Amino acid sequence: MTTNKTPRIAIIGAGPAGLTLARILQTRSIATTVFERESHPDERPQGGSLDLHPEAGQLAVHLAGLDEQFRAVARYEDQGMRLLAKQGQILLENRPDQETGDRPEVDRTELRAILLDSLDTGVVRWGWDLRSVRQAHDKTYELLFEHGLSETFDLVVGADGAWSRVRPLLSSATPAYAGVTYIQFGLDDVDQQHPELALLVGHGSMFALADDKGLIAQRNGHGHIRVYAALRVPETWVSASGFDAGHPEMARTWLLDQFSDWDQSLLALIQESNDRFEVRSLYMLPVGHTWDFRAGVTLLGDAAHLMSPFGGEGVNLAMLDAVDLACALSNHQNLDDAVRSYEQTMFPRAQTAARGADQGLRMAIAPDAATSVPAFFRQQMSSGPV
């Protein structure tokens, strides 16, 4: 900021963007509060593998001042995308050169624990679980939080994912149901304990998909692969089937009835997995989601523009949010100048991805994927990375 007050800037939710955003913010000297209601790090999981983009993620890695730190987790080697068809044979395959693929994959987990190690301690707060945000006479925000304890701050930055609590402020919209289900689980130690699978899944990405159903895989890091069983599946339909993450046995054979036609290759996708299931439900904010300006609040990533992962956008669009909110914030003279910047910017660049989105979450897990995607990726890929 090129102002004489220094704003009291707090961020909620520590995840890739709201860390981006403290990170390059602290590199230009301009403090900020991460709130997040994990009690640590390692609390849960934090999902798959992120391919970040030289013009988002990677653009936001480096004015953090990471690009070493990134280099060091970074797997160039696992750029690849094959297509299959349920009867196992290869439709489509894209293998860019380790050497020249700019889409370079690593794990979530190792993205944020870079980030937070480059924050000076006491940024992020752990176990603060913001219940309400209410606005003073002052135009100042106070945040309360669990067991009574509030602070008030001149920025409130709602970085907190698809459920958000800073959301209402700005935004009547909730995130709906998208019409497909993920049933997740996993191999472990793929390339020695399951060879075979590890060769289908290739260094990438493998899709399987048709019948408005599909099987994809993702090659992380550390020997594993994750495992997405996709279903267009109606938002209830976990108390209609039966089906329970919680008996890995009866969820196993549930999961091969539902794609008993497919090819054993796949099948044993199912077969040897883990015995962690869960079930997550996509959901997705209107396309074109937007608000009409109030000072001293904003939105990053999720809380702004949530969408199905069918369009590969996510973290780098959180990232690239964080990118700009924060060149904002240091180059304008005020608060509402900043936000104002950040928000026109930012508006008409995730609606685009919102819609490609939506539309590839449409074709993908659908009664005629096994036609429409292939000629789709073909003419990705001839205008640029998958």
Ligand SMILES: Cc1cc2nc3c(=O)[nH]c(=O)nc-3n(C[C@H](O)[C@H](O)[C@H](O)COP(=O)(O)OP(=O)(O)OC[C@H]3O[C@@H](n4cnc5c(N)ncnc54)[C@H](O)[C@@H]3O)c2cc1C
The other form holds:
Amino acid sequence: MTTNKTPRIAIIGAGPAGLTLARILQTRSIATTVFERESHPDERPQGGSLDLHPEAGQLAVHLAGLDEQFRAVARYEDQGMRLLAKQGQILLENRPDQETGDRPEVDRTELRAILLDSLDTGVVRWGWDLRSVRQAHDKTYELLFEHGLSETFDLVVGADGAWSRVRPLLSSATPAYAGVTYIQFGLDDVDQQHPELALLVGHGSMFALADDKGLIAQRNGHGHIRVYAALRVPETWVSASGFDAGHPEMARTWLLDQFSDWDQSLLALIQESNDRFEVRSLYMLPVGHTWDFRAGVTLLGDAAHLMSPFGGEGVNLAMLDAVDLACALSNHQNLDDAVRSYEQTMFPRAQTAARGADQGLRMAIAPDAATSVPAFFRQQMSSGPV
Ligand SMILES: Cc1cc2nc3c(=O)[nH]c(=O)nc-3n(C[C@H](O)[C@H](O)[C@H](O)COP(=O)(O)OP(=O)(O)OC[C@H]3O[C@@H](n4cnc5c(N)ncnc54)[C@H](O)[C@@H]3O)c2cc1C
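Having gone through the form predicted on its own, I am curious about the other one (the form predicted together with this ligand); can you provide its structure?
Below is the whole assembly, all chains and molecules, this chain first.
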């Protein structure tokens, strides 16, 4: 980017999108400030395992100059996928190995750590929770934070996830409930403590889908398995029907009740779980969400195109957005051209992925999922890796 004065760039959110953008720009000598509302990097667990695709997440890692660091934490051995019937038998299995599989898994916490370690000291400001953004007369933007401080920037990049506080500057869209609620729980030290469940889930992800429900289990690093019990229910149904994440025994009993006619091998995921339960309703922005160009503001990742996780694309899109915006900012003469160019590339890509994620969720948590999902994957596998 060549301008008369160095533009001040603020990135809101130290998730995969914001940190990838900051890192790639840093390698191109473009300074940014990342504002993150969490008070420190370990304030909350960062979530499960993510598979990075070669043309998206892995490309971003490469442009960030972090190939070696990524290889050190990536799990090439965990790229498997299996579908089970609710009666417990395997319907379909895909087991790419280290040679054929090109979508290694990485724990979100470890991905965030390598990105954070690569940034210069002081780039990320922890405990800065954006409250609102105000445009000044000179077309700059004043960021107002919950602790009362404010700062002014030339470009504000909203990488602040589903409930973005930057998005209202560009769009009136808000996330809508996607019709499915996840109840998340996990099992620790599975190879030693739960060897049969380690075998059931395998090295990768396991899906058992039927009757508008699902048990989805995912091998994470450090011997952990993360499980989502998925239910197609109205938005407030889970809490209204008595589920209480704070009482693990009651939570387990409640869940076993929901899956009472499922095979014992699958129910063991619930019976042997640890005590950390969490309710996660799924939300999505409208498929094809866009906005009119506005100088000095843009969005990346979930802030721009929140979608259900059933496309398996969320983090890959977030990191690819960061690649495209970073390249645009380093290649264009001014901020406006860079932002326009980035948005024109990102909008159609996000629309395609959001449509796929929407269809995936409708198909997977559905009355006939036990037959439609295996048929879909068989067709996919015959035309290439899934
Ligand atoms: C249950 C579930 C499972 C998923 N599984 C997968 C998967 O297997 N594969 C996949 O690719 N994707 C998956 N996703 C999606 C993926 O997690 C997201 O697409 C991805 O994290 C988006 O990254 P992001 O950086 O845009 O946003 P986020 O990861 O949400 O990061 C946003 C950051 O902004 C910060 N922030 C928010 N508000 C403010 C504020 N006001 N001020 C300052 N900071 C703020 C947040 O604290 C956070 O650090 C899943 C999502 C869910 C809900």
